[in-house]
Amino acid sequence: MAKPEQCGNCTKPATIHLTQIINNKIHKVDLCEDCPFKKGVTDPEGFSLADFLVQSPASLISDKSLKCEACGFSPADFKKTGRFGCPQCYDTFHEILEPMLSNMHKDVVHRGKVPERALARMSRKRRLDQLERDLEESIKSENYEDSARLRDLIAEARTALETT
């Protein structure tokens, strides 16, 4: 059986474990109940991400008059809670979101993943596409010299699509 962890502040068992990221280092503190306060951990119900998110637009947070229309869930509702109500949330606190999303991530638009062969694949299915429109076009426009440098085109882009 493990030996539970020590207090790093005294000697008693830890039963708090909190963990920094500084400069890309993990910083791990184990702390009994009584020492958090003696450390400037104020906070004894934890650490509180709608607290973390919620720094940037104080005017717009401390708006009373925003609400949700949907749910009349409040700014102060979401830092209280760290969640929002409902879909229509997201909407309604943009303005608050978009920021706080911004400062977490590279993009506030979430792509999904691909797999990188299916990436590739429809990367060709796409070009062969567009060749095809292109084809069309000129077979409009009555431009043969270029209907024949597409129709090549699309026989390279269909054998690659295919061996792939």
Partner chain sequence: MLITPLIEAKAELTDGGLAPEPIVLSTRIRLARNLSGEAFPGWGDSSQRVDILERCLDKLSRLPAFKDGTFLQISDLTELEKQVLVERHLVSRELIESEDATGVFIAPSQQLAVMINEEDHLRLQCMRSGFNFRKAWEEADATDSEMEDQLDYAFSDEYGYLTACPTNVGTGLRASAMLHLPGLVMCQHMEKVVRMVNQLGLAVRGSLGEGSEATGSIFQISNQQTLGESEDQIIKRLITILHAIIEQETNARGVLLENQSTMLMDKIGRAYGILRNGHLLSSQEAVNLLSLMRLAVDLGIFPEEKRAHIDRLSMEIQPGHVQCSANADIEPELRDQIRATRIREQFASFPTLDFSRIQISPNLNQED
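Switch from the form predicted on its own to the form predicted together with the partner chain and print that structure.
A single chain, with no partners or molecules, comes next.
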């Protein structure tokens, strides 16, 4: 079988051809001479190919305009560090992330513990924020009946949040 000429990590010619078994699946990766060493890898047996298994469309990774709105992190930063910038990056880079997660983990959906109390508090906080926005609107539109009702609801929501 003819070996690909291009490195799977950059555009240089591939001279290193590695095979690794991860979760009973055989993965083959072709790399140029520099890429494994740039990542501090000198022992082909002792490193994970996970970094090189990002099978996302190249256009997404090289898309310079794609940045996390919350923290300014870019796909290039991820390639460099192997880590994300903030929790929001999981949404921003969703398309790059999915194929990577399916290579690394059992599945791509969380089936473990859920922070019940924190989630309940967050949903109460969201409700309070919404009620406050509604109140502002009702005052602006001089809808005083609604305003009075909303004030009561806000007071209730505040108490609920404080006691969570």
